[in-house]
Amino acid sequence: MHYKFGEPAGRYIGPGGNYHVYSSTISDVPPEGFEELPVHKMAPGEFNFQYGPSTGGLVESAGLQFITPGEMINSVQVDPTYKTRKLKMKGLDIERAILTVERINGFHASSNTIAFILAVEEALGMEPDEEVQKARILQLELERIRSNFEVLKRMGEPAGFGVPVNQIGFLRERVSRIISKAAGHRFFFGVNSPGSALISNSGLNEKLSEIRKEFDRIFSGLLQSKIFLNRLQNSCITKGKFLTGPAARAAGLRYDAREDSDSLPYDETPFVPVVHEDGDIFSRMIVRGEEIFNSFDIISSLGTVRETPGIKVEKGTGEGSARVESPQGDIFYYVKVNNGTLEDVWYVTPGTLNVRAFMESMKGNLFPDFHFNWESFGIWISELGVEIQ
């Protein structure tokens, strides 16, 4: 395998399983520091202010209770429990299983079901060609482009933004539509299996570029809305070194599986890490912008992808794992294949070190803070609240 099970080696990507995960390696030895948060006392004059599950700003069901004198975050808690699902993979076939794996959130379902399947092809010695490795750049890429658009328009519903928040949604929309059709579904169902992608670019870059221009004209305006900016700059900091995706490179920490995986050749595409130093708000919004256009270079970077027809997997035997950047950051998947059957798989979600840093990063600041700073994160539930069986 790529990850071998042995000491801890390389930057930390998270939890799994009875695992931890880091760069290079497996190990049942979590990072120093990685310890629980430590539960907060409540001293005179606090209260317990539960939000969530279900209210308003919150599009995921998640339970939050806020420690609060008044205004002021003392502490808080994320509980993701309420959307826990356990999904059945283990004794199903490849083909079944990733019908599951695309459906943990839709949203990222590429992100989710190329890890996945670039395990099991390690698991049995299958080598994709290039087309079909160009064919999942090109997925998720355009899936990140849609999902920092909406990280972006949720950002600007709680200012009262209502027409940039509408305009970027339908750049949003657009982005769906392009994909439903150069994928067949506009969540990319269906789309993957071991050596194949269904998707091709005929057509596809001259409509980005219309995309590229409309978001460029829309994020400079939002730039110089200096109350706006107030609202994100210096709040909300965070630079731990628990820290995947836009955050982490937020926070100035060049972090990124497009750069420290070979699981897919990014060395051929114009792929530049986006780093920024202050790790508040605005340097997460800025990076997620700037990835945009990021990713419409490297899309454009392909030249002609063509759809790959699906091969027989063959009832092999092996282990294998792999590990790609998604949205929000590292997502890994391991394997365990005994004759064409999973016997054993688990994942990574960047939620975890993701809702970790959100916590830390309230204290000391401001409950009206609270949905600039969680959108910010781009935390998704629904990966959280998964038990595989």
Second form
Amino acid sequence: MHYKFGEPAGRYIGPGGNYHVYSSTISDVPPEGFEELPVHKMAPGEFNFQYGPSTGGLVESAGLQFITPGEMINSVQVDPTYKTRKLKMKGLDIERAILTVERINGFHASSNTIAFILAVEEALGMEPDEEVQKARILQLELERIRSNFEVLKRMGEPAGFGVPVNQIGFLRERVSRIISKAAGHRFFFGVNSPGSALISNSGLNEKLSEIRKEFDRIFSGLLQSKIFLNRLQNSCITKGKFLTGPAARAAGLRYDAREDSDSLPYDETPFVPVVHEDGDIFSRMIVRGEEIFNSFDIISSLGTVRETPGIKVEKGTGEGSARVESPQGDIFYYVKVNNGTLEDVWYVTPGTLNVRAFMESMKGNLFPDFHFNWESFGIWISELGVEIQ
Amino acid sequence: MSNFWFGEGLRKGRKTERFPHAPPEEPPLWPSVLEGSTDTFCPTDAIKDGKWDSGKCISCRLCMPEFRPTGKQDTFLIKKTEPALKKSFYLYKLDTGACGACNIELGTIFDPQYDANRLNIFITSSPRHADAIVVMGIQTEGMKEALKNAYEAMPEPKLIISLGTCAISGGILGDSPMSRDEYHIEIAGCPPSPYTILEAIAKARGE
Ligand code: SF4
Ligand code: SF4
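What would you give as the form predicted in complex with the partner chain, now that the form predicted alone is on the page?
Next comes the full complex, and the chain you just saw is listed first.
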């Protein structure tokens, strides 16, 4: 297996299974300083209140417990376990297991499925096909564009910023329809299997370039909207080292699996990590926006992408792992396959580090900042609340 | 700056499609109504005796070519309507264990292409103000109580809508949070498309 079990080496990716994953190794040693966040003890004059698990203000069910003396948030605890799904995967054959992996996080289904399949291919000793790898990059970047649109849209909602919210929502839906045309399904379900990807980019680049033009105008407008930006600048800063994805890159850390994982050939594309320094909500917003443009560049550099039909996968035995950059950060999958059946499987979701960073960043900020801040991390509870069986 | 956005709003003009008063402009193939008659393997038993049950289908395509998608978006079943809710229809969404895709598609019906608000359909944050509860996802232990509380808090008349195959039948991932008989409206799909959701919700009011 490409990833070795051993001492911590490289940056921290997150906990998964009974292990801690780093950018170069899988270890049972947690990184220094990663102990549980200190629990805030209630001080006189403070009170706590529960938000969720089911509330119109959140897209998914999650429980948030705030401690505050009034407006300032002194502590927030996120409980992502309310909707924990117990998903049967061990003992399944690969084809059947993919149906479950796709639904771990439906909005980031291609990131999860591609990481899982790359791990399976490694376990089975399958050489990744160049055409298929291109089709995977195409999916991941389409997924990123759509996901970043969703984050930007949701960040505008608490500000009541109707026109850009609707315009970005419009573009996001256009991307969903492009995905549907290219891949048959709006969320890439049923598209991926070992050695194959049912997606083509025929006619796609022209449509994307219209979307790019529209977004360019909207994003420039957002960057001149002083009242909106004032809400985001210097708010909810996080600069710790346990960061991933856009939140890490917004805090000056050049962390990106497209650069430091060789699961996919991003070095053959114009990929450039987008890095900003301030670690505030504004930086997270600007990273998301600029990454959309880079994703457009990556997609248009791919040349022709054709559907690669399914192949017969031999029943093999082995271990494999892979890490890809999802819109939220690193996703890592480990699999152990025994005669074509999944004997063991676990994954690292970027949600773990993002929730932790969200909780840290909220401290000392005001309740009205909460929605902007929560959305800026783009956290998906579905990916966190899973018990693999 | 507000002038810029005002101008932008005007420049873009009206983006809303006429659906459901006209055919869908860009319907997806998956999910859509499947046609076929030969028994074949289906991981969720959505195909039995050559018949297809939309409420069990997860759009996995494993039944191809015996069953094929038609692009038709009416994968919903309306068992009860509430014409009293024609003037305004407030939905309370409840994610009992969804993967996120159903959540996204429900939100999409408020995007400009669909603009559910023009049909007097709204989201409310409180079950006390809701006319219908929209259940998404499989049953999970931690959300049982929230579902029960929301159901009890809703005033009459109330509609119970299941959105997505997980909520209807459990799909491939688990058990559904309520039995199929308890739902007044089934909106099938994994996830259902915004066209399907919009039309089903509009029709729940007897339109
Ligand atoms: S698409 Fe999949 S779930 Fe749906 S009927 Fe066909 S085999 Fe069954
Ligand atoms: S029905 Fe499909 S899309 Fe909806 S929550 Fe279940 S798995 Fe996700």
